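In structure tokens, the next block holds one chain alone, the form predicted alone.
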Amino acid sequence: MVQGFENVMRHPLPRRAPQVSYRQAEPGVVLAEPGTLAVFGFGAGAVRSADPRWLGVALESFDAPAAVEIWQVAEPVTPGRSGDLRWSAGGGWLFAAVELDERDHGGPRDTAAAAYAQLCRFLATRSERHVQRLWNYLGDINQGAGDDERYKQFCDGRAAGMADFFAEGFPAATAIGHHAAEPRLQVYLLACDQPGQRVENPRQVSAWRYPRQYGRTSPSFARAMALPAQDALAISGTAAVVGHASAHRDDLIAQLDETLINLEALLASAGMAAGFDTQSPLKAYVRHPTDAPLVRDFMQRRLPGVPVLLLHGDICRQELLVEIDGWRYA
């Protein structure tokens, strides 16, 4: 064998980042085409489908018509189904998602549990094992007082339900609440089969230290991802926190610019040039309705030419009015 190419073998290049872009189509449309990993619509006025790849995410989009997210991969994909579970999976990236109703599982808590090991019971059978990003909607996430606060028994759940999974480090991750009618707990993520590496942003504690007073269990992610090629920056809903606590309470406009800032901050920790452009896909979820012209607006000023996804989701701390994630590619 040639020594450059046994070298390779036992060192495969890292994978290349899927591509996730947002855009006006059909579902249908958009999964024929080849490499498609997944689709995601928003809001209950979403098209549906049957397809695996697809999920009607349970948040509302301030746009209409409402765009879809797409992730795309440059090998075959191949979908299927494992009882609750959905997948998809293509040139060594991993789309899986659960859907669970708390009206058959007890409540927020026993729910995240049991989502979460459902989830990690897959992941171990599948050689894309090393998640990257999560996502999870729940209702009501700021129901309850204390540690009977929705969000905080997520928290518990969660974390019950990963077990020791995520020994080695948690990925980056959001936790928003939607407004649909039915108790329903959304969780899908993307993993490869190769590790990315964490981001933390040194302006903020990391959310597993967090101290007791935000909960039984501290929230269990990193504040961004790195992606196993160092192409794209997969990063968690960010929001105006410093050190371990929100700022500018009822303050829109500065929630958003501390927001920017923290942004900026990761994307120096990861090292990466400073901003975002055309092909920096983020999200921004804003809790109250009339504060979403401010929040486009803002956007718009200061961010011009970033796609912005603008969704109805309340942030895990009642007084944070703004969150954004997203992805930065290189």
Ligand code: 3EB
Second form
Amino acid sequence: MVQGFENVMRHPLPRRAPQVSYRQAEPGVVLAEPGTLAVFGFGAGAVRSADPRWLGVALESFDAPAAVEIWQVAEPVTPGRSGDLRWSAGGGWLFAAVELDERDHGGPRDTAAAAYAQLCRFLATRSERHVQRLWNYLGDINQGAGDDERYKQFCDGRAAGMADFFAEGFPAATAIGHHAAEPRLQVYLLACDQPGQRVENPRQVSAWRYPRQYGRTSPSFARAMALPAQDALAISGTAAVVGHASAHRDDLIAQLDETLINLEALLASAGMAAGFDTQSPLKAYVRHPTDAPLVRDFMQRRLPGVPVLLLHGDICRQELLVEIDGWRYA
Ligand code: 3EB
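Moving from the form predicted alone to the form predicted in complex with the named molecule:
To see the whole picture, the full complex is given below, headed by that same chain.
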């Protein structure tokens, strides 16, 4: 019907969320499947691919053999490159990734500024400019004291590189430290041609309002993002932070308990049913490799059946031992 068509043009159907899953598979096989927007491997041993949709994340997996993470959409996907960026787009969705060597940019601040400036410049040329979710991985994240800590320098550079691109609000994000030999900053994102809805956690001070003690530049992220069709929640890195303070120093299990309470609070805040399920892939970033079995046991006990990728990563506050991020489909 003509009237229906016009209505669709003015109020396009919300874009269905990409399907995110973990699988034991060769990247080549998954990249050949229709609708594959991105594929991620983890750690130095991951099989490589020259496809722009492939990203080798600089975090080691505690699982052997390590799974790959797959993003799939319902429509055909076009890959491309632009400067240091690799990207792919299909069905209104966009994956973009940039990897920069800090030695080419002079430290975490200027590297983050360069990465974000490139990403924002590219996004401005695209219809898929509504960033839903961002991931940041940088080396030695806790090195340096006070405002000089590398994470805080990264926060300064990220904000400078973003400039006013996220003036209406930040996307959901994760920032984790890796232990790769090369000082690489990896930033990748999921964007859409329709806006999502930012979600905050009533138990936590919004990160962009953290008091001065956490650095010159408040971290630029929302606690979660409800994707345009409200059919999935993209959950930012979530740790044992209550108010703005870290809770349960030196107590791994208490931090995990607190983190689960925060995750549930986010689901409630998003108006979603409680709990995670077999369709809700999560990642647990574990600071000390010796804690990995304890984290795995905890997750299996408290979130049975939930796919969890266990990764070795440093949380951006020295006292935090574990952080969880991921997805909940409605
Ligand atoms: C926190 O709650 C933990 O700087 O992008 C979590 C998620 C954290 C994202 C970021 C930092 C970031 O403050 C740290």
